[in-house]
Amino acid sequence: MWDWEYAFSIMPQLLKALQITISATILGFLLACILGLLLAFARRSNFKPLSLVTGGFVEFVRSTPLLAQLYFIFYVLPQCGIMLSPLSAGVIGLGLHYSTYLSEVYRAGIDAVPRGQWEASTALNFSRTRTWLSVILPQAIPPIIPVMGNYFIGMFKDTPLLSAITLVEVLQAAKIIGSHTFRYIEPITIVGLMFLVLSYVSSVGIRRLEARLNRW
């Protein structure tokens, strides 16, 4: 049943769509890392209204499906005058959704830093910015790298949801190819192998990054 000639003929289309999948994952994860850290700071704020609003926002986003959020960003926001391309909407949706999970990961890492480190920074008359950048975050980030890596891989495997907002990522490309030729075994199998290889490569890279940071 497997046709190698057909499999090789569709490979360029799948590789082109894979670039979109990888781009959406990387951009979404970078956005999630930045927003997640800001949410963690806001939730730790001594200003109670900000902390409560941030906590409510995090719980709301975590408790609603990613697919519903993507639909809202792509189909509802245009009615308010905010028009986004499928890729932009997908990146924002993925980044926003995963930022709420990463904010809790950041918070756990920050809380794990010994209180003595804060006191030593105060004794040395470090500014708040220098305390965060030079003392707290360098100790808080390395232990949470494995968890962040798991979310990165999870985001990569969630990119097929972006087909719901008309983004032709790699799985959607395989479905389109299959619908044109009525042969699904080759495109779907190839896409499955692509996800397997990239997930494995990502996990190896994350383990090496963790080992390097822990050596420092």
Second form
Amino acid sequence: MWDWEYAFSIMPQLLKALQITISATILGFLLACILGLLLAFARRSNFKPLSLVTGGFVEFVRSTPLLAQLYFIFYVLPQCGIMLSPLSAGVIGLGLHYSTYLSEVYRAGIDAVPRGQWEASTALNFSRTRTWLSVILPQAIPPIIPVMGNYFIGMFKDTPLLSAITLVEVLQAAKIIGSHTFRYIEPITIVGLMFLVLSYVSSVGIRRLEARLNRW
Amino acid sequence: MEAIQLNQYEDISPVIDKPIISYQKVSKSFGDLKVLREIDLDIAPGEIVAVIGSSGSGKTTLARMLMTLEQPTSGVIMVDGEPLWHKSVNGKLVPADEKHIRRVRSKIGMVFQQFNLFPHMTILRNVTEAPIHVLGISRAEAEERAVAMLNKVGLGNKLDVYPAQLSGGQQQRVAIARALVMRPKVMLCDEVTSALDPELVGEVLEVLKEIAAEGETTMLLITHEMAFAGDVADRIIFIDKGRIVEQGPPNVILSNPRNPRTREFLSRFRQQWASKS
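In place of the form predicted on its own, output the structure of the form predicted in complex with its partner chain.
Following is the full complex, with the preceding chain placed first.
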């Protein structure tokens, strides 16, 4: 049933494809973190039109499937003259999609910082930027690390969707190997185990990070 | 202002030549609720003013507007000769921008009822963060200043601990050091002992007394501690329903108030003391 020799022989190919999966996840998540914070700021803006447009955008992206968004970025944008490689399109799609979820997480974290912290910052005459950097974000982010971590793992597990825009990530690589050799059990099982191990390692890492950041 | 104003409560405000703080017909409403009504109040440089009154009288709002935490609905607040919330353009007062407000606000410091220390920073960093990033002084100089100030409030041995590891009284003393290290001309204290256990009130009031005795800082104390107000204040102001009802030297206000509302308010406090002891 299980052929060890075959399993080992396909490992190099799978590990190579796994690198694509990991790159897409990490880059996509970085983009989502930055974009999500910007969306959270825009949503909190006193300038009503900006806040409303941002709210609408977040709602729109969250209410449409990631796959449709990936298709749009990869197949529709080129018609407007924007050509992207599968990896870039995938990173942008994942980043954009998850940024809308993370913006809500940031918002919850920011809202949880007591009003007195803002008032103390005003009383000490901090600039707006300094208030965010020194006072608000350092208190808003540690409590939301576990939730952000969940989205990180969720995004990691969503990367096989990128195969729909021709990116050969690890699951697609397994499928291609299977279709060449007509042996699916080893490649698909190995990929499943890879996801399991990496998700587990990530969740342990996130818990460590959380403990580190919540020292006070 | 041309003349001393007499209001309906026969209260005569002292004439102050160059006030450091001047409220001019300042009103504040929250929706339909009028919290402060046309307050006129001048405070002299170095003066210690205690504001008393029941909760909801508007006394905290008085301080919060000066710290720019609440915007007055109408009227002008002058700080050291300059309008705080306004800018003079061609002789007319227009709403000020952030830059103007920050410049004028730098003369004011505040200590809060709930301390509002930064929980993620050590005590030392709580006190150095503003000098470094707002005043722009070097870290070494900021630390030197901060340590001196923390020694003054008796916490020079707690530099590396976090606020959560301190008692309420200690936290409030750090908050006082954090405000003072910015060397404000005016220091606002908003019910700084109200959140403290009774046995911790004394240590905070001692520190404030010391600062008051130095006479360098103008102080506006919003307080329920009548004995403390009587001890340190040059003038006590009684606010009721958004108006200054009576004001004067502590011995007059506390022992012989003229206004019936003041009498009623103070008698309630006397009864409370009596029932406590």
